[in-house]
Each structure stands twice: as C-alpha cells, then as structure tokens.
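One chain follows as structure tokens, the form predicted alone.
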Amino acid sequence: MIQSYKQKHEISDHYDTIIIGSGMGSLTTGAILSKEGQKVLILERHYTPGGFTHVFKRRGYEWDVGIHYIGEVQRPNSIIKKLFDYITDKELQWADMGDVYDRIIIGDQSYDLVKGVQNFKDKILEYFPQEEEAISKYVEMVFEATKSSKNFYLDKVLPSLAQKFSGSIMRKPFYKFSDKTTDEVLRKLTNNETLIKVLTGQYGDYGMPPKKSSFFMHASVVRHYFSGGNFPIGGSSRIVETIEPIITKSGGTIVISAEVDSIIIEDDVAKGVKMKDGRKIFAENIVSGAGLMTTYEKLLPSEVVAKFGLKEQLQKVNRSVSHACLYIGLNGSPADLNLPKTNLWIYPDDADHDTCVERYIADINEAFPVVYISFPSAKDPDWSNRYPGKSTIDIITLIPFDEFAEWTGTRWKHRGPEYESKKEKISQRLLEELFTQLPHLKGKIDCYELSTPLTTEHFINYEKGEIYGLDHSPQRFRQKFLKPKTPIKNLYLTGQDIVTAGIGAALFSGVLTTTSITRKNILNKIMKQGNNLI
C-alpha cells in the first residue's frame, strides 16, 4: 500500500490525471486541475516533495534548495502573484528583500540593482553617467522582448490546425528578440565592457553567459526582478504545504518515495504508469514534470520513442549547466551576524563573462566565473522563530559535470574519500569568496555541506546534474515541440522545459499544461477570479 507524504490517503488504481514529479510545474498543474474538479495523483521519487522548491534539514538547520528569490509577488495585479494566490488560496505569503535585491561585484567594485524601473535606471546611470541613452534603450528593449512572448506562449496551446495557419505570425515578433544573443543586443547599445558585464550580472539565474544566451531569456529575468526580490515566509517548504490542501480537497494526493518506472502506452495512447515496485496506476491524462530528456529517454518505451521521432527532438536541444552549492550553517542569528538580504554576484574583473567561463571549464582551478551568495535565513522573517540563534548561507557556482563523472553510478553519501576530498577543495575556495566579502563571519561557521552535479542527478533525476533543464540558447526557442501536448495522445509535459528557467516560469507552465488538458482559458479564469478577490 502506497500512502501520501502526509499519510492521509491510500492510493487508488485510477485517477483523472497522474503527474510525474512534484516540482513547481507539477504542483501548479495539480492544483489547477484539482480546482477544475479533477482527482489528481502526484508521484515523487524523492523522500520529500517540491523538486527545486524543497528543503532539507541537517544538524539543526534547514536549507532551501532552489528558491533564492522571486519577483513580481508584491505587485497585486501581476500574473505570478495571482497564480500563487490561486493555487494556494492566498495562504502563501512573501517577504520583500528591500530596495537592493542583487549586488553585482566585479573585482573590487560593486553595483547595486534596485527595485523600481526608474530607480534601476537612475542607479545604473550613477555608475555610468555617459551611458544614459544606452541604459534607457536597454530597459525599453527588456520590456519589448517580454511583451512579445505573450503570443509565443499562447501559440503553445493552440490546436494543431490553428498553429499551422497562424503560429508563424504569432511567433515572429518574439523571434526578433529570442534569435539574438544577449551579447549581440547589448553591443549594439554600448561598447562599455563594464556596463555590459553589470547588466548581464544575473546570467547565473539562467545559466548561460551573454554570447550564448538568448536575449529573450536575459530580458525575462531582468524584467522579473524590476519590482524587487521576495522570499516565502516560512521557507520554500511553504509552497508544497499551501498547495497540498488544494489537491487533497478534490480527492487527490501527493506521494513521496514513489518512483515511476515507465509510462504505459497502449495503441499510441498514454494510459497510466508502472511503478518501480510493479504496481500499475491508470488515468485519463498523464503529465510528466520530470523534464523532456528524462521523460523521453527513461520513461517511455523505446519503440514509442522511435515511432514518434522523439530522439530527433532531443538532438535539437541541449542540457543546461550543472552546478555546486555550498550549504552553510552558522552560529548566531541573521541580526547578530549582520547578514544582508541582498544577493551577491561575484565576478573576476580581468575578462568578460564568456571568457571567464571558457577558461574555467578548461581548468576549474582558474578563478570561478561566477559565485552567487544568498542569505535565506536573513530573507525569511519567520526563520528565527524556527531556528533561534542560527543562520544559513548558500553559495553557488558552475561546475562541469565531467569533473565528477568518474563517480557516476556510486551511491549518495558513499562515493569515497577522493570524492569528498574534491568537494572539500571546492568548499574551501567558496568559503574564501565568502570571507572576502564578509570577513566578520570567520569563526562563525558551524557546519557546511557541498552538493555536486551528482547530488542534483540523484535528487532531481537530471542525468547530467543540470540545474535549469534545457539550455536557453536562441536555438532552444525555435523548437516548436517544446509545448505541453506531446505527439502521444493524453501525454502532456509541464515544467521549465516547455517555458523557460525559474520558479515563475515553471509556475506558468502549469497554466499552459492545464489549458491544453482542459481546453479552457485557464489564465483568463485565474486573472478574473483574482480581480474579484482584491
């Protein structure tokens, strides 16, 4: 007998919809379908639900794995705010990080990104007083690019016939921005290398430096944070905790430690799932939030993959970058330790972002191309109620998967002394970066633990430990198959692969997926209901 992660419901043999994985896209899909009256089953192979929104606890601390900050949730009429309110019945609350959400540090110089569009422009202009025209044009293009995506995303849920006749027209304005790299766009605005480096200082949020990333992806992230950064009050585990009651209210449930072996396909129709223990569970619709590559390479029968040409699709996209994260526990409250809420993005000052990445990939003993430092315990006003006298810090950097490939197939926590030694070297380097910025924290660290790409592979089931699913190159946005509906009847996708990187995008993917399943204008319904609630 399989039971839900809160041990409330036994599992039936049939559901309206089965969802594989419990990341943000899956949770959103499950909550919306539940509000449409469906009985939903969400299956999570990990021992805790949430995907990149989950937390883990160790040594008297709690760390948020993937939620570092979210934009738009303080604006009452924003889509993201209304979506979160809808799928949590307004139970999920957010804390504002303050005026400065990101600080870009290049060598010995720092540049603050401040909330509010005009404030953002004014602040950047203070740093670069000769670049007023470039800065104004840049912000204008960010808005133009994000605005162009509306019809691009709508096209993803149109019926095939409508896509055939009007899809190219709907996508064309979007391609004007997505086909160009971030570097191409910015170099037409300015030749100031430092300004370019500062404006692209959040590239870690989508994992690709300026010469490789699509300008649309860059613009999407920048626009997302113009209204500031926010953190869930009570930690990111509150996301699952506030969504789960919506799902159970309609008779559905979220199950943990429940790994799907394969999707059952009969006569070219998705019928259900076969679990690792051999049990079969059936549903009218099957949704995979496990990522495009995992779904097609691991969950579908090989003959089905061949029949529908799915391998050819996979050859047109690439995996995003892999990473390492150092989770740190400290003695002392965030106030005692004077921890900031502002995220720190730290870069070398001797080359552009792409050059720094290239030399590091060639030799990871070179300077880190990017180091991101987040202070989750300082961002969460409820933290000290749960963990008095304690604090946490997360430090993230890029790590090529190949650096840990020799340990592929080994068990988590049992990878051997050489693996641990390599982790310790990286950990010490990251700690040096922390102490350079906040030297007063020396002697305050109680514990730390480094995750590697193999950790991500183990918990998220991304084969190469990729953090953002598919990469966000211009080519990625030309792939029409990155949409909720697959060629297999009643099999759908959700999550960041059908939209873009990030929690906000994964949230929106759930809207697209449920729109495809129900053939209703789900977004319009949510926005209208949100207006009635205000």
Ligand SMILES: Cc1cc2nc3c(=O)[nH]c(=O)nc-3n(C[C@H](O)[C@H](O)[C@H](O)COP(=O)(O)OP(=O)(O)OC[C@H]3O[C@@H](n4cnc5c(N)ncnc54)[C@H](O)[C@@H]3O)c2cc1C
The other form holds:
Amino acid sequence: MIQSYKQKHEISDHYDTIIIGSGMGSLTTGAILSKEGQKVLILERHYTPGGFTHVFKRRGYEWDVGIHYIGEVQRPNSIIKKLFDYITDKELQWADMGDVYDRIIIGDQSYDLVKGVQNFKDKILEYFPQEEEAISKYVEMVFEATKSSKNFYLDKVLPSLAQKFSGSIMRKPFYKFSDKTTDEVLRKLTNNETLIKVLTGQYGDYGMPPKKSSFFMHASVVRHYFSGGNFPIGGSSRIVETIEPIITKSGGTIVISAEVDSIIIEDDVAKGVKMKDGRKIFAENIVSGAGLMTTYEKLLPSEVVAKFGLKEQLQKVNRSVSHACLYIGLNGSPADLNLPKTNLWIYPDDADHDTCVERYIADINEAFPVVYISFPSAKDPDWSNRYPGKSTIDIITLIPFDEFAEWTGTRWKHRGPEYESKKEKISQRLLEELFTQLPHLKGKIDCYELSTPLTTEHFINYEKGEIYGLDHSPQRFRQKFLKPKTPIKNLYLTGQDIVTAGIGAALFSGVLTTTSITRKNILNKIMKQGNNLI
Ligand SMILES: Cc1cc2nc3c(=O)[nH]c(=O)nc-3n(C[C@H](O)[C@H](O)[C@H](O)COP(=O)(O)OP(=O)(O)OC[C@H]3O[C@@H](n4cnc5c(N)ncnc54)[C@H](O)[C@@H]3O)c2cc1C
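Output block for the form predicted together with this ligand, input the form predicted alone:
Entire complex below, previous chain first.
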C-alpha cells in the first residue's frame, strides 16, 4: 500500500505510463493519456501534489506558490481555456482580476497595464503621448513573434527525420524574433528609457531582464496577459483536485511522498523507475516532468548520460534565477483591508532593469531590482468562505542562490540562527516595500514567512532553487533537444523546460508530450471537442 494524493492505494508493478513529478506539465500529460485509455502513475516526491501549483497551509492560512495570474482563460476558444476544460471536465473555474492586471511602479510614478489590446495601447499612449508609432509597432511585433511560434512548437513533435529536413526552414520566421534580446527589439522602436522600462515591467514573469531575455519570451508573456489576468476560484489546489478524478477514472493514481531515485534503462530502452525506497515499477513509457537538469543529472545512470550525449545538451542551457517569497498572513478580509487584485511591480527609478539587476547581484544590500506584490486572497472570490476575516499577500524578489549556498545540505526548518537572521533582514526590507505602497496595512500583519532558494530546492527539487527551470535567453530557443522525445527509447520529457515557463506553457507541454507518445493529433482532438467535453 502506498499513500496516494487522497487515500492509501495498492500500486501495481506495471503501468502504461509512469510520470515523474506532478507539476502542470505532468498533470496535463497524465489527464490526456488517461482520456486516451491509459493507466497512468504520477509519482511526486513532495508531500503535496501539483509542483508549483501546490498550496501550503500554516497558522490558519493558505498560500499559493507558483500561480498569481493566468491569461486567456476567459476567451472560450483559446487553446489554454479549451485545454483546462478538457483535463478537468470543465470543473476548474477562473475569476477575472478586473481591468488592471499589472501596475508597473517606477519610483513614484505608476503605469497600469489594462485588459484588451486596444485599451492597453490607449493607456500606454496616455502615459507616453509622443510614442504612438513605437507603441503601435511594438504591439504588432508582439503578435508577429507569438504567431511565428506555431511552427516552433509543431517542430517539437515531428519525427526526427522530418525535423532534420523541414525543421530549420519552419523555424526561420521564429528565430527572427527569438534570436534577438528584448532590449535589441525595443531600442529599434524607441529611445525613451521609461517607456522601455514600463513595457518590460513584467520581466519577472520570465526572470530575465531585457538585455538578456529572448524577445520571443517577452512577447509571449505580454500577449498572454493582453486578455487580462485570472485566478483559480478556490485557489491553485483546485488544479490537481479537478484533474485527479480524470486520472483515477482510467485506473491511474497520483502518489505523493514518492521520490524517484532513478529511471531504469535496459538495453538503451526506458523500462521503469526505481523509487528511493528501492521499489521498482515498470511501464511502457516513462515521462519526466521533473525538469531537464534534474532528469539528466540526477535520475539517469551516468553511463547512459555519456552514451547519449546528454551532458553536451546540458552545457547548452542555463538555469534560471532563484527567488525569495515573503508569504504574509493578515488579520481582516481582503475587503476590510481594501486589498487590490492588481499585481504591483516595483522598480528603482535610477537605472534600467539590467543595471539594477547587475548592481544587486554584486551586492544584495543595493535596492531590490524588482519587487512583485500579489494579493491572492483578493483575487479568489471563494477565499472568504474558506478563511473568513483573513487575507494573504505574497512578495517576491530575486535572490542569487549563492547568498544561501552555505546552508546547502542543512535541514528545512533547522538551518540555524544565522540563516534565520538573514531571512529576517530580507523580510523586513520587503515589508517596508509593502508599507510604502499600502501604508494602511501597518499593524494588520499576523504572520510572515520567507522562502529562499533552498526552500525551492527542498520542495521542488530544482538544485539551485531555479524559479523557472531553464533560463529564457535567445540561445535556449535554438536548442532542438528541448522537446518531449529524448534520444532514449520510451523516455519522454514534459513541463516548462520543453516549452517555456508559465502555467499555460507547462499545460501545453502536456499536449506535446502526449502527441509524441500516442502519435495522434491531440490538440486537434481537444480543440474539436469544443463545448461537449463531458
Ligand atoms: C514563485 C513563482 C510564481 C509563479 N507565478 C506564475 C504565474 O503567476 N503565472 C504563471 O503562468 N506561471 C507562474 N509561475 C511559473 C509556473 O508555476 C511554472 O512554470 C509551472 O508550474 C512549471 O510546471 P512544470 O510542469 O514544469 O512542473 P513543476 O511545477 O516544476 O514541478 C516539477 C515537479 O517534479 C517533482 N519532482 C522533482 N524531482 C522528482 C523526483 N525525483 N521524484 C518525484 N518527483 C520529483 C517536484 O517535486 C515538482 O513537484 C510561477 C513560478 C514560481 C516559482
């Protein structure tokens, strides 16, 4: 017997597909394969399922970790909406955050990003009346860049031979955008530094400032939120709760506290997994949603890594940055405390984004290069039914892993007084940022707790506490091996690393992975099922 997500389950020795990790990509892969009639086993090492969609509960509060807002789920025909409807049998519902999804705050000036493409343009034009041409051209390029990605994604599921012959031609229009940095593209449109800073004010959503990030990544985030921000009603845990029945219906299971030690490879074919407790479970297909680095560095035998040239692949990509998040509990409901739904992005006003990041990495006592404040309890209309008279706020900033590296290997909650004191200093700085924006919250804070890169390493197994798996440089988008099929027979990848960071992207990775496994046009099937999903 083994502890599944909800109850004790008998685990068989054989499944159609075993999926490592229970993040958004893994859950989507599991749900789609289950709907294709497969018996699926999802193995999650954490004691809560969902990867970054998990929530944690402490001191009478509940905090979401890796979801603050998602775009495109109110548009009935969007791929993201149809996919969520498909994998949850329409059980997952979304709350609209309202007209202003993000507010970019630079010094004492603030700039709202508003829902709807024309509204977005009009609003930015209000702030920068001299920049009409640049703003129009910018929005046009955002659309062009995202449109060009169709073949980039299609290429990921083509058989290797077809990929070799047609791939580079298919990808060419995409590379035109992905090869350039965000800064390069924007500087061709305007030399207004403030406009550039505002338009790139969501860079925290992909973790790389404009001179380092690929313009494609920038464009895909910007476009994603043009239709506004949304939050899962009932909190992020509703994602796994609504997907699980689809998996169990086909005889599958989501198991927690189940760490995979290694992937069993025999005669160059993936056959199963060995668990940390030594148990072996076998399947026709093995899918890893644990991230490229974790899969190749920790889960595969070194001789397999060497034989298939996987080390060379790893050398071509980099880890994304790491972060700290201050999880705050407050006395008073979101309405009592007048909490906004809009996310706040706060930046210093004396330098561009890249300079702010560089000086802070050199000395973290310098101004935070970005502070992101999110108000999850205000976004969720069901919150006050579950937690009356309470509220939560999350504040995120960048923290280099090296700042906490000396505590690697220490035990969670037992890392010692110096670690706690370093955390407290950062917490106080972040609280100060909050009180500058919302001074009426002074005296309302009931509790707070800071996560560090070591927390991310501990719970989600990203070795350097990476916030978004691989980074989103132009070079990343040139790597053809970032696709579901690995060189090892019957071993597949899913999750953010084979597409990009973001819930919508990880969701889509599940479509790519299941397309590779079943060799069926899964997307077509889902889009066609339209309104008759159940
Ligand atoms: C702080 C933060 C805020 C974010 N905010 C947003 C947002 O507002 N909107 C948005 O769209 N995106 C957001 N994201 C990004 C988004 O959450 C991720 O891109 C996405 O959830 C990644 O999904 P994934 O499928 O790649 O799996 P992950 O969520 O990365 O999960 C991987 C899973 O694999 C498990 N695992 C690892 N090793 C093993 C092993 N050996 N055995 C078993 N299991 C293992 C891990 O425990 C983990 O559960 C945010 C991310 C973070 C960190």
